[in-house]
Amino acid sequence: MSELLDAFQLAFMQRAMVASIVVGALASYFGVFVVQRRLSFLGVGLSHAAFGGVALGLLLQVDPMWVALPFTVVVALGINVVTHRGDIAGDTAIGIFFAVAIALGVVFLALTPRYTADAFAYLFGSILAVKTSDVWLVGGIAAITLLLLPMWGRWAYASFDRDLARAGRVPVQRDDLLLSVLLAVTIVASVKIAGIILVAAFLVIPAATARLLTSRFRSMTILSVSIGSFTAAGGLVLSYVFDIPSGATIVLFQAVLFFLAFVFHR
């Protein structure tokens, strides 16, 4: 125990407890949307979108982070509008965008000498590649979400009906795209504690898990930030006491409370 406490003065772990509580905090709050919407596959689409992105910072040997931000908000833009604008299904647009982004993440990466080892951290997560302009970009966002809050009723009254919403007068193709900007810009965020091949996890299984938890939107959403937060926390610091990836060992924490609420809940 002494040394667990040890490991969490050192300025790292802190920036990285600090990241991953933030992280699992906001993208369980835009995965209750995420769930009740039935838009998985955009969290999937996006998170893989950020790829790309991140591929061309490193050939440009620039920080990935601020490259893969305006990639995948690009990407997420270009979903709405080719959905909305276009005789095309989301999951087929999703499809797409999803597609080119990773041809180019391919491309770019063939084209970057030397970028095995900084490739495979934002694939998989680091916890040492955490920087505190990362913890100031988890924070500017999470600064924003919350200005942002007044907009969870509508967000919340378009997921359960859009027809409806719509006769209300409620702006639904404007709040889709602001809603697919955040979803973006928290995806991006959270890749240095998820990596890129499970970032997705953490939008849809806190959500999920509260879904069967809750039969109430608000309570959903109280409860899935909460899960999101605590199984980050916690997780980080199982990965440093079993020296194991940190996404991995916090996605696998957060499917557990999952598979335990599934198996108990009535």
Second form
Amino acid sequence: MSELLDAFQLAFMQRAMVASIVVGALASYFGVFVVQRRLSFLGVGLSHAAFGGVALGLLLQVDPMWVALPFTVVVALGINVVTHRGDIAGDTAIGIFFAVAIALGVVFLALTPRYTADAFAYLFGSILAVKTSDVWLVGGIAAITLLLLPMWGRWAYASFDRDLARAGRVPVQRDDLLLSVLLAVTIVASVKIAGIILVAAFLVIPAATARLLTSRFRSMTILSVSIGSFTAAGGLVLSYVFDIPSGATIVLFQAVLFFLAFVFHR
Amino acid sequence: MPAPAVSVSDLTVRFGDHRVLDDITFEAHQGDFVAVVGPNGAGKTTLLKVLLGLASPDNGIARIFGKPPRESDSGVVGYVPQIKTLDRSFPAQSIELVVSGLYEHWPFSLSEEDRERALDALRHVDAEDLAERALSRLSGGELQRVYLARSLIRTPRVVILDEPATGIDVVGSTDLYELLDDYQETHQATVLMVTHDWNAAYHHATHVLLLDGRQVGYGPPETALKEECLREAFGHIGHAHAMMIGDRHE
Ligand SMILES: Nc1ncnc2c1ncn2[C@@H]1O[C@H](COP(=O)(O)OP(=O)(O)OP(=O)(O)O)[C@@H](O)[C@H]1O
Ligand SMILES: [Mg+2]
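The structure above corresponds to the form predicted alone; please give the structure of the form predicted together with the partner chain next.
All chains and molecules follow, beginning with the one already shown.
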């Protein structure tokens, strides 16, 4: 136990812990809209799109986070534009952009002299890789999200009934765009903790668990955020104790709660 | 003279090269109850969408109290949609849906006043007992009542309803039409209702707008619902006209 406390005296563990909790909270906050709007695939698509950005950063030898950020936002906007303009369904658009981003990522990596170790840290997550600038990024997104808390009611309304929201003059399309951009930046900010492969789970599992346990959207949101930050903190500790990657540990922890909720709810 | 509650002139709407509405012109004043009647695909829903500012006309104008629909003051128009695009799995109670009509966003919490107003609106449609019910556990007809309560919560001066009786039983739909009559009389409101129920149109409406892409007729039910007109709009009408019986409700 005292060993564990000692570990959290270390600067990198403190950074990882702060980033984990905030990222866990953010992802599970946006997760309630993702789950209710059936956008899980968008989460998967955007996180894999982040891979393209990370690879480009490795190739250009600049901090991959700062390349992945605009790259993923552009992909999110692209998916939105294609879906809104033509007869292309959302999942089709995601399927296309997702593949293109991965293909670009593979090409960028192939062009990069030595890449394997670095790329692995992003694919599977690595708390050792969490830098002070990453904590600032996470903090910045959290601040913006707090400022945008009044959007909750509009996003919820459009999640509930899009046409009704439109008839009530909610700028649904603009709101969707904002939600996609925030999803994209949250996903990128979560990559070092969760890993590209598992980020989408952060969006989906806590919110789905909360959905099982509540019957109001408000309580679903509050519970989802609580589960998201609690499992992120707990998972990080477990990952340190058992010396296994943080992303997988947190996701497995979330999954245990989900199945418990599934089995025991009414 | 005050601007009419609803005015539409030379309205044309196209989807691609298909003219869905062609040259529609009519006016409805305060206290009018307009039934919009016509076969499937006649453009009834499209007309309502134009009046709500959800679709733009290719030609002609639509006004609500003299203003373009998108600029009319909020709360002036109450709306009950035809196809509910709602997410049935959305975790919510009926009363929250009703309150959403007050603010046009999803309520995070309900104040005592919101709750009272919502209960009042639900009582109005005889659905007070549904207040705490989860939306996922409402029957089609019950959901329709909740949507109706929602549309009336701000006592709109214009109520636009797209087949509101769908899924409501015979007694329930009669109650619904009487409720609309009553609402229209007490508030001098204008009701614009799409319906496939000729009987209801005949007995409750002050005006009938008969559509089939173009405007087949507009006027009091006795003239607009004449057999020739209906045949013109619907083609073959069988014995349907003979079934429209009884005295008109005043
Ligand atoms: N978004 C759209 N894009 C293309 N065509 C459309 C669109 N919406 C409606 N239409 C077409 O416009 C016509 C009129 O549709 P509308 O929904 O207004 O009919 P309606 O009178 O309400 O029919 P119903 O009685 O079946 O509800 C139909 O032929 C329909 O296919
Ligand atoms: Mg219709």
